[in-house]
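Heads up, the chain below is alone and in the form predicted on its own; it's given as structure tokens.
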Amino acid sequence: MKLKVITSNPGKVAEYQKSFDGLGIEMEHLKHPYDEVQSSDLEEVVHKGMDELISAGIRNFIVDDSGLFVDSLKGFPGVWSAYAQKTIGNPGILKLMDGVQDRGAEFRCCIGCDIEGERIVVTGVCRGTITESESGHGGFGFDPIFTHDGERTFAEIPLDEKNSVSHRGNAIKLLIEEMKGKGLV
């Protein structure tokens, strides 16, 4: 079976494929734009996107939406993480956090999967903190300012290790559990 991974990021496709290796599901990259509803809720964004894709006749696919939710910034940038990354970037988030004691944050990833007409939506979380400065050259986005272990940023750890603890990695594990529970893999 093939699942279309609807994204502009080919790295996500490889990450999904690696997680689904051995389950008899092949990932196929599909760039198909869809409107991302303006909402502060990742699940609502994913459900609306899935509805639009299904209405367009696309089936057997995966979409996801992720965000960095900073406690002291009342969840900002959250669902607006991509926009915040493009406009203020890591330096902007660090400036907003200047002098802030509570540096708690979490990455969240909501995955929506349409498989054999069954809709599955799961959310994975990775708790951590925002660092005082950028560190590391790996990863992308907010990875250089987020640490899950208080020692290394996501940009400093190997990709396999990151995938085993990250919000997307945790969401993929939940998705696979749901799919197994429904007898889809």
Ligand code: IMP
Second form
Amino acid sequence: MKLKVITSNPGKVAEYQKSFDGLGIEMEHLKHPYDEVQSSDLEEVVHKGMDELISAGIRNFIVDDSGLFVDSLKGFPGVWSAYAQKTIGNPGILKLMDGVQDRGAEFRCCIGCDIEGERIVVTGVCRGTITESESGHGGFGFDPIFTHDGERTFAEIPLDEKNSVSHRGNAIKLLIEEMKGKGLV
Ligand code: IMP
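Could the form predicted in complex with ligand IMP be shown next, to go alongside the form predicted on its own?
All chains and molecules follow, beginning with the one already shown.
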């Protein structure tokens, strides 16, 4: 069967395809704008997006929403991660964290999947810390200021390693488990 990955980012389609290779599901890219409602909760953003897509007659699809949640900033930038990245960027986050001892943070990724009339929504998490300065040239977004092992940032590790520990990687594992549990794959 085929699932449409609804995103403006073709890199995500390849990542889903890689994870679903061998499970008999083919991913296809669909660019279909939908409202990302203002909410402080990733799951609510995903559920509302799914409602809108289903009302538009779209079926058998995947949407996701992710963000960086910093403990000492009470979860900021969270659901506003894309906006924060575009405006204050990594230097702005580091500035907000200047002198802050508690550097705990987590990436979260919520995936919503509509498949054969079933709705599956899962959230994957990757805990780590915010570094004191930017480091590394790989990845994107907050990768240069986030470390999951306290040694290397996400911008300094190979993509395969990042995918095996990341919030999106963990969410995809949960999604596959749920699909297997429901006999869908
Ligand atoms: P999206 O919902 O996956 O598009 O992610 C929203 C924003 O969160 C992105 O614009 C990035 O700023 C940030 N983000 C999400 N995932 C990652 C990641 O794996 N590394 C770095 N930044 C990320």
